[in-house]
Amino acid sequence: MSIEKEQEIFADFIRSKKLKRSEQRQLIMEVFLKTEKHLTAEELYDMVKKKNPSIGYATIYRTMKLLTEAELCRELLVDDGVTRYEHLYDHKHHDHLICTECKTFIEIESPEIEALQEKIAKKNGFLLTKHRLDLYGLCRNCRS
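Quick one: this chain alone, in the form predicted on its own?
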């Protein structure tokens, strides 16, 4: 997976905010984008710390906020109060099944759900611009 386009988008975004390019931000972004997982800031911190022990939690949080604002990732808030981050740029739209016990995320794509949402919106004279569907329950492993 190439992350060159995301790097370019982020560099343009950083310039537009009149922020300086930072090696720490760059490393955090690269580690995040090379990991196809719904990461917590703590998990990302542990991964980044192996490459640069001087990076702190605050830098992780600030960088993830910038990546979110740049629309390269999005925050996923789960009922446990822990924010997770997932890639957004150039990823197909999907919804989630989220296990309330082990916090596993299962990505689902359903044309039927998408069509139903459009139908409901149209019936109510509503123009959908974006949406997110998270379904909570117990995964197969936690039910056993």
Given for the second form:
2 protein chains.
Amino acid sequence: MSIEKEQEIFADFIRSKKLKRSEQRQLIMEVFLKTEKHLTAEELYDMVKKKNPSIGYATIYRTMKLLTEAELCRELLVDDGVTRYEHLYDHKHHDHLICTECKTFIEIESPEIEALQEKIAKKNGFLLTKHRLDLYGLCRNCRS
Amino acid sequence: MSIEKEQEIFADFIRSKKLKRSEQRQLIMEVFLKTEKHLTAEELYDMVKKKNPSIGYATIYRTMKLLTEAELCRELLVDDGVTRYEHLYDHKHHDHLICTECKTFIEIESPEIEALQEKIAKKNGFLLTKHRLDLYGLCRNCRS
DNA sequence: ATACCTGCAAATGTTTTGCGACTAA
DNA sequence: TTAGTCGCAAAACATTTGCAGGTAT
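The structure above corresponds to the form predicted on its own; please provide the structure of the form predicted in complex with a further copy of the same chain.
Zooming out: every chain and molecule, the one shown earlier first.
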């Protein structure tokens, strides 16, 4: 899975905002894009630190904010109080099935649920801007 | 709407856990139960402080944990990072429609959505323990 | 040369915890 | 009397920010 398109989008974003490219941002972006997981800032920090031991937490957070702004990343807030980051580019909207034991994230999609949500919002006079559906439970392995 | 039944449940809970009754817990419980809103710890603290100015934050948090254990309260985690508390006793399971502007919470219920969730969980081999559905948007008043 | 960036440490905001004094049982 | 409880201040935790020095354009 190539990450070139995303890198290009980020480069454009940096240029359009009159920001600068930097080694650190480049590295953090690569680590994030090459890992198809829902990573926490800490996990990202640990991975990036291996390639650049002088990196600071602040740079991780600041870069992830930029990637989020550039729509390459989505911040995921789950019930354990730690923000996770997931790929957004070329990913359809989806929700999550989360194993509370091993923290596996499975992405799910349900047009039927989305339709029902719209119906409920409409009935209550709301203009829906976003939603969040997390299903928590035990995965096949952790049920035993 | 009477709160006697809930008070009785809490008294039983306290007894069964070999804890003690106290003025502070009684007061916090009353303030919580008499307010049919989704309160934050801070809001609760402010309200309780009016009746007992010496109350501390820690007592609010500790008491709300007890009420949650006693199943009189549910902790609600929404995207602004602040925990809110809502009544649980005699309240059916429900989700929320939240106005991001005025922070109005509307409780919603959808057996159809719940059924679809179970179906998705089953398909993925998950044993569902809980879920969370928040719909964010603008309410009728805030749309203008 | 002029922004912008970085790492660090300090600050933030929410929630939890340790502790000595206090109080219900 | 002996647990449990309280309020306080300090700690914990994830995240953000100010700053002085460094870097891309």
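Numbering follows the first chain given and starts at 1. What you are looking at is a predicted structure, and each value in this text was computed from that prediction instead of being measured. Between two forms, the rigid core is the largest collection of C-alphas that superpose within 1.5 Å.
- In the two-body rigid motion between these two forms, the C-alpha atoms of Thr104 and Glu75 are best fitted by different superpositions.
- The smaller of the two rigid parts turns by 19° against the larger between these two forms, as judged from C-alpha superpositions.
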